[in-house]
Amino acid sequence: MSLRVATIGRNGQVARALASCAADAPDLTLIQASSAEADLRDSDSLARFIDAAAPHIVINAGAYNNLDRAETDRDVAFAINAEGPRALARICAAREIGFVHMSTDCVFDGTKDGAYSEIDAPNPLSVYGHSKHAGEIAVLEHNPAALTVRVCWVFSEFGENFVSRMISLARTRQDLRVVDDQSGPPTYAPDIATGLLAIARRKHAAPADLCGLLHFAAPGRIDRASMAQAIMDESRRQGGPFTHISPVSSVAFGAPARRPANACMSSDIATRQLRLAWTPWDAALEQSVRGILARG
């Protein structure tokens, strides 16, 4: 029997991600809904959603993530990255079926030194950090045998992300401003999705395994200036459009929320229990700007 895999939200780029690799798994069956289908505003769309896809394991892919824009939208983006998870655990667990929610690294507020572990404690510096830190609480209160897998900077050739705007920028722009204070690691969409898929396959073997929450984050550290020109390096290398990058303090750009300066976490546990493998930055850039330039 396939195992049935649904996700809220189908056009992000984890989402995307999930469904290329599920395309090359036989065992698999993933159903995937658009907000209009299932809306995280909306526990009764959620529950007819899921009823309806009848599910093994239901993994939340969606979230209010415009960072800036949450700073005066703040009941919107708790509506979405708190109360919609709260719903889904509650619907996942009154019908036991496993439950995978996404939250990120703007859960902590990034002064420490090295990279975060899950033990370390969340100190939200924005709005969009304090809704997906609810979210966290609320998945664990209502569903304890439920599973958060934290992300952080995450890129590739599908949906938008830090690669495709600095590429969509570059078309029009003979400067880009981009903060050299900030560091992190960027991850590769598919690695995460395969992560997510192979955690699918163990909570469906053992609904009780892996509960609580994971980081899943490549072991690399980069700047943001710096992974800019890394971007627009290869943009460049492969025909594409490229400008020249200006770094600037956090405070010289002066964005609307605020970003964890350190958003590097531990993926020792995941990488262990889950025998991940990460692409190597520059093997993922690469992919990942190849499929940005093809799709203009």
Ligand SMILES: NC(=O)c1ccc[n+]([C@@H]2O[C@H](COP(=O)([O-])OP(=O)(O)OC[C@H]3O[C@@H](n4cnc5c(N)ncnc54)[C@H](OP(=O)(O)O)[C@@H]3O)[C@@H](O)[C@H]2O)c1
The other form holds:
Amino acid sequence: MSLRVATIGRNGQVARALASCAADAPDLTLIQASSAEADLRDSDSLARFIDAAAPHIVINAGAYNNLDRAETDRDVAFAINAEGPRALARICAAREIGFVHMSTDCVFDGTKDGAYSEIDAPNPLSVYGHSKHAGEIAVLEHNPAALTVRVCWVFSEFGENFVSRMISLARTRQDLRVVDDQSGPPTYAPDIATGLLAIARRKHAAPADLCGLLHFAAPGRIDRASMAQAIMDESRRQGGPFTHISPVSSVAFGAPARRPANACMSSDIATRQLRLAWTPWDAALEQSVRGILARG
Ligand SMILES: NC(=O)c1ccc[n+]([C@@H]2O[C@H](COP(=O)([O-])OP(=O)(O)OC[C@H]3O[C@@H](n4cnc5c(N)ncnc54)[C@H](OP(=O)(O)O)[C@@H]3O)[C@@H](O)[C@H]2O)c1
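Can you now output the form predicted in complex with the named molecule? The one shown was the form predicted alone.
And the full complex, kicking off with our chain again.
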């Protein structure tokens, strides 16, 4: 029988990468709901979607991801990032459906020297980080068999992300200020999607496998301004827009939400347990820029 995987979220970056990845997996049926079909603020809509989809596994790829807006939109951020996952955890536990939730490096304060592991203590700096941390706790509380996968600095040719935003801004700006005191591991969304589907297969075969927390992050590390420069160089190489990048400090940039200075997470456990392969940064960037430029 085909493995049925349902996702909360259809148009987001990871949801689209999952759709692309699942298209190459004939043994798997993917059923996706947009926020209009299954709203994380409305537990009845979540239950209705899950009952109609009849999945073996639910992946929550939906979230309130606007860090800066969350600072003044706390209630909505918590409703989507904490109460929605709580409802999903309960719904899946009651129906004995495997549940995979997604979270973020922003649960950490970024003061660690090396990469964060799954046992490091969260200490969020922003409303977004607090709301995602509250979601992690709620999922653990209501569904101990669930797995929360933390990801960070996700980019690809799908949806909107740092690469698409830099290319879009380069079309109209002579100069772009980008922070150089935040660094992290740019991680290619299709690699995350491949890992999430590997988890779905494992949890379908053995529901008690892979519970709790897992980090998915590529092994590299770069600061935001250097990443922006690499995006401009690649876009220029492919005949796309490019502009001048001016590195600035986070304080000078003045974003409303604080971000971790160090967003690196170690995926040693996930890489070993799921035999994950991380696409090299330059190949993933080339593919992402190509796809984004093709979108026009
Ligand atoms: N992108 C990153 O760099 C990054 C970093 C750290 C963690 N994450 C986490 O990774 C996961 C996937 O993120 P992403 O980058 O794919 O997100 P994204 O591209 O920003 O897309 C957001 C997704 O959330 C859905 N959504 C928004 N409000 C919703 C609501 N009220 N009810 C149901 N769904 C709702 C959207 O639904 P529609 O399909 O209707 O648009 C969309 O599919 C999230 O948990 C996010 O916090 C991402």
